[in-house]
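Take a look at this single chain, the form predicted on its own, given in structure tokens.
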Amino acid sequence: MKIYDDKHIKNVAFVGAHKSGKTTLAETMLFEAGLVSRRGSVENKNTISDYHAIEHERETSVFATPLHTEWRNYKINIIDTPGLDDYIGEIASTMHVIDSIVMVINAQYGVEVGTEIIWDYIDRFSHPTLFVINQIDHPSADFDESYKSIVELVGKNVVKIQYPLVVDGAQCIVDVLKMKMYKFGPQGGKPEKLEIPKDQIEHATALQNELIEKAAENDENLMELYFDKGTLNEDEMREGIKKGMLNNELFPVFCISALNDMGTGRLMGFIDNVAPSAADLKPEQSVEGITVECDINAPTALFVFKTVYEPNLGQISFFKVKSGEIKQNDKLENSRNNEIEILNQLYIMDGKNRELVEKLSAGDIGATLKLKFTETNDTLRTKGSGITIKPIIYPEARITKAVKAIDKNDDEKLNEALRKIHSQDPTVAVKYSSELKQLILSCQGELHLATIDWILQNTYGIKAVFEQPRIAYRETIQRSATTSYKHKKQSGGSGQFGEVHIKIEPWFEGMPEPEGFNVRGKEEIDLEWGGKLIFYNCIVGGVIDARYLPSVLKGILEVMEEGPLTGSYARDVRVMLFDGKMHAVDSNDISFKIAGAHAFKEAFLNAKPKLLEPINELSVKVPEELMGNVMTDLQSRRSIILGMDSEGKYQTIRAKTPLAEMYKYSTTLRSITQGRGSFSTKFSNFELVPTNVQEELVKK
């Protein structure tokens, strides 16, 4: 394979709502480039990029798929990514390697949910981005609207480079950077190249004028051209195009037909002479922050950004190389852990066909297989360069589920098929509480959850079963009480005598000494599952010997691990032990332990005792029209509605609601909002439950 610099390699990813026809665009470039000889389709199930068994079953795009094609001297990497928001984390990986964004419009719908929710996370990497309607030829297609709703998406820097046009029964485009009009057969493919139509040429001219007067605005040197001639020359405009794709203050609109093959080549064409490269793109700052350059002299740095388990071929993974080269047996340092990985063998993948190179240069996207010590996210460097590439970050979790094998012997393979899943899409996060005592595992949505089940049933073998995991909770107190508790006991021999007496009281942030205790020491205890212990040793006179007091708090430790109420967590408890009694002979550890537990449970169940329950920030975007019915739905699940903020047509309700009631949220959001909404949540603090609430779970 011809080996490209970094000026002629393009990576771009595909992006849009579900069914918007980024699969069939993808499939229909490499036709059109001559590397497949027939084009396959997702009805037929045998695209390049939708090859996955479950991506088959579904029909749509489940995981980002990397290929590429060739067209006119330049490379052009793309991934295909999904269209549905359960899956953003094959977004947010995608966001980390491409260079410029091309967002995918169903000319029938415009817009749509998908698009709008995938956009509202992809704006924030600010990468270069052209929209591209497609399915123009389709009878229930709309061009202008889909470009008002892009101009609602975007805003007023989006510029015509196309519109549709049908004449004599012919579909055409007329292109108005190029100012020709493109006539295409009922098969597509090669167009007839022909001059704008005379009742066209004023429409054409007028977008002509306003594409040249935005490419002009973000140059200098091209405002000053464009006064002193009136207008730009293509070259010139392709200029100006490109700086303010860079500048995020242009964002060119295209059309075509994937389907058909109709405008195809053109949009490659741009791609290839406009849309940025790696090398157009500003320098990235390591975490060292140590410039790395699009170089291939520079020291070689590989970013791993998918890792993919394929039955016959094991793991692979694929990286972007940031700066230098690297060819087939070189060794490179992960930076992670230092580690040197042996690149045997180097690959461009598409879909999941493999084609081995020799070496690939900085910009480039490639594969290799079977590395030992490096997962997704690692960077692998020139030794001693000293560079590591800045992570992704993926979105946080949105549903929470307990899962179990249904065969208890699946159990330890159920862990390792589940660690694979995470080191494919780090979105799946799973681990295992010993408050709860369930192997715990977060994703996206109901969806995402679901094509997890499938994964595991298909690929591993491996029925489970996914449940609402218990809730952690928290006990604390309310007031203060004060208890004794005398431990003994005697069966022939040395005994075991222990009595202690203690008072508690609730504490909290800066609360004063206690007062009317002679305190002797004091031990401030984080405790691992938040709050503290406050342990005062207001002993006097030695009634109990300094020697026992760790046996009394180990024993107090201990029944604040499993609190008395619900056997959930205890904390925010002060504690003064200020009497007691021993006995030189039968006074021990284990019995001042006992004691202590005893005497602390006893006063815990007297100081008015109080479940806590988790509370989380919710962030819930809708459109204005639906805000009622989510309003409505937060506060039948005991939401404090913290405020509003506007975003265009979109309200942003911030909430703080009790965990036990975020139980499939996603599926009552979708429901309700026709899949319009999107929310994100994160841990805030721990409230008192309600009485009620609280008398039900003592219950259970």
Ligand SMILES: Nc1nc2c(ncn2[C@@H]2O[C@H](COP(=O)(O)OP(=O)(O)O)[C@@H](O)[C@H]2O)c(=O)[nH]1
The other form holds:
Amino acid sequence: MKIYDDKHIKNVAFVGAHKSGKTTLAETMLFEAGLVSRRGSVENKNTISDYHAIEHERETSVFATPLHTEWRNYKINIIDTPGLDDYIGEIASTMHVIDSIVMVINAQYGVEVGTEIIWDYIDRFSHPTLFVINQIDHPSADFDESYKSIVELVGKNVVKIQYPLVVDGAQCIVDVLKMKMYKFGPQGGKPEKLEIPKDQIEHATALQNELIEKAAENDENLMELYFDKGTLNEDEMREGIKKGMLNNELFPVFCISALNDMGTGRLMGFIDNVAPSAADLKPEQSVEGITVECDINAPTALFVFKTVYEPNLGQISFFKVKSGEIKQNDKLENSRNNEIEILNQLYIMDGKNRELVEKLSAGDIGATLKLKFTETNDTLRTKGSGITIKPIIYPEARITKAVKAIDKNDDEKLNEALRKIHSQDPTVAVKYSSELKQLILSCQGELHLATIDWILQNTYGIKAVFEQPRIAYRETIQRSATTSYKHKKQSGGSGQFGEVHIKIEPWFEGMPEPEGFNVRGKEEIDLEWGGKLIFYNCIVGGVIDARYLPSVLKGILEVMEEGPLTGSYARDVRVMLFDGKMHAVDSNDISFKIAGAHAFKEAFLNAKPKLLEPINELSVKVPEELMGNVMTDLQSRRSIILGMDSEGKYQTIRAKTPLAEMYKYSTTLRSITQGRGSFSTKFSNFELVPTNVQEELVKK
Ligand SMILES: Nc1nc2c(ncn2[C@@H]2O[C@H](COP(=O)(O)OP(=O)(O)O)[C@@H](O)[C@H]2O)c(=O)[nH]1
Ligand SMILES: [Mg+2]
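Could the form predicted in complex with this ligand be shown next, to go alongside the form predicted on its own?
Entire complex below, previous chain first.
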């Protein structure tokens, strides 16, 4: 394997709608470069990229797969990503390590729902992006419509570099950057390079002028040159296009047939010569504010963006060399735990194939095996450099389920398997809720869940069920109540005696101190489950010894942990202990704890107790014309609409919705918007449950 320096490495992500042809394009690029001798296909389940059993079964990419190809002195690292929204976590990590994006569009459909959703997500990273209209060979391909839909999607500075043409039954591509026409044989591969036919000259020249103008706009010198000469040469155009891509002001469009290997060589050539490399991008800042130079002479910093467990290899950590270089057997420090890792072997991975390399330079992507202390999102660095690369921020989970093994004996195995799945895919979150007494799993959607289920069954041999999780209600009170309780057990041996008189009130932030009491002490307790308990010592004349007060409080807290109404946690109450009695011999801690608990429980039930339910904040993005359907559905879920923001032809609805009403929202939204809606959600606060809902719950 040749060693490439930082200027000769290009990292690109293939993104785009499901089935647009990303995996096929990656395969063709490896084949065209002579790195594989036989071209696999998605149908034959033998592509380099889709090598997992689940990808074969579903005939679609589920994981982002790093691959590489080499084209004319450049190494192109490709990360082939899945096109379905549920696997957006794979795109999140990919965005952290690539320099530019190849957005693949299916010429049959142009921009699809999936394209829109992915574009909406990746747009925030502002990576240089080029578009590839694929499948131009297909009988129902429509290049012009596809191009139009890209212009509509991006809304600015889209430029055609190529367009397809059929001449005498042969597939051709006219390239206006080179002002040449490529003519392909039926097998694709290397084309004949021809002059543009006479009847196309006018059209091609007009497109070239447009390209020149847009290329010149990105640089003052080029602009001057353009005014002087009235044109730009090929190199000048390239420079302008590159600057435009770097500024996110220019989006070139190519056309190919990945399946028939037409136009892929030219596309690789463009990536080599024009697409920015890591060294061209603005250097990133570390968490500490240190500039991370993409330079082999800088201190070494590797960023681990992906961790995979392969049955025969164990743990594989994928990393990008953000700065410096890494050689076999180098020792690096993990920035999270300061442990030293030795990188015994360095690999370049292409799907499941791997090649040992001696070293990798800044800007390159590689993998290593069996790290001991390192997880996804960790930085491995030259000791003392103090650099921590900013972590990947994963999208918030969108659905939550309670999960359990069908066979109770598998419970521990299930825990362990889910922990491993999480470490490979951080968008899968798992935690045991001692409150709900359920193992809670969150992920991106129903399809994502089906994938997790598949992995549990096929990789770990565990059959699991997924259910709607219980809802974590809270209890509180709405008015004050006063009670007393006497605990007395004075028959035989040592007796028990404790009597307390309390008043309880609803507590809220900023409320004035209680009136009419002789307050001698106040304890403010932040409850583990949220909310507060404020406990006032208002005992006069020493009727209860101060040493018994902690026991009274303990009794109250025990009741709050299992609320009197439904057994949910209670919160936001204040208690004034203002009177009581003790006995010189029989009083002790346990007696006062029991008295405190009983008095509190009784007072609570008399104080108009109320259930609170968790409310989620919800943000739903949909095309304008589908707003009505989405609003109607939200209203049927007891939502409060907070507002709407419009963004192009999309509306984002912000609402607050009870968690209890959110079950299967992703499925419903998909069906009422034909997949064109997307949403995010997170916990907001607790609010009172409507009376009719409360009655149902108390009955249960
Ligand atoms: N006709 C035609 N079909 C293609 C082309 N590229 C991909 N396909 C087919 O489109 C389907 C989806 O391809 P795949 O590479 O898995 O798409 P991905 O989901 O974007 O990775 C497969 O059946 C491919 O054979 C192309 O250039 N022309
Ligand atoms: Mg794919």
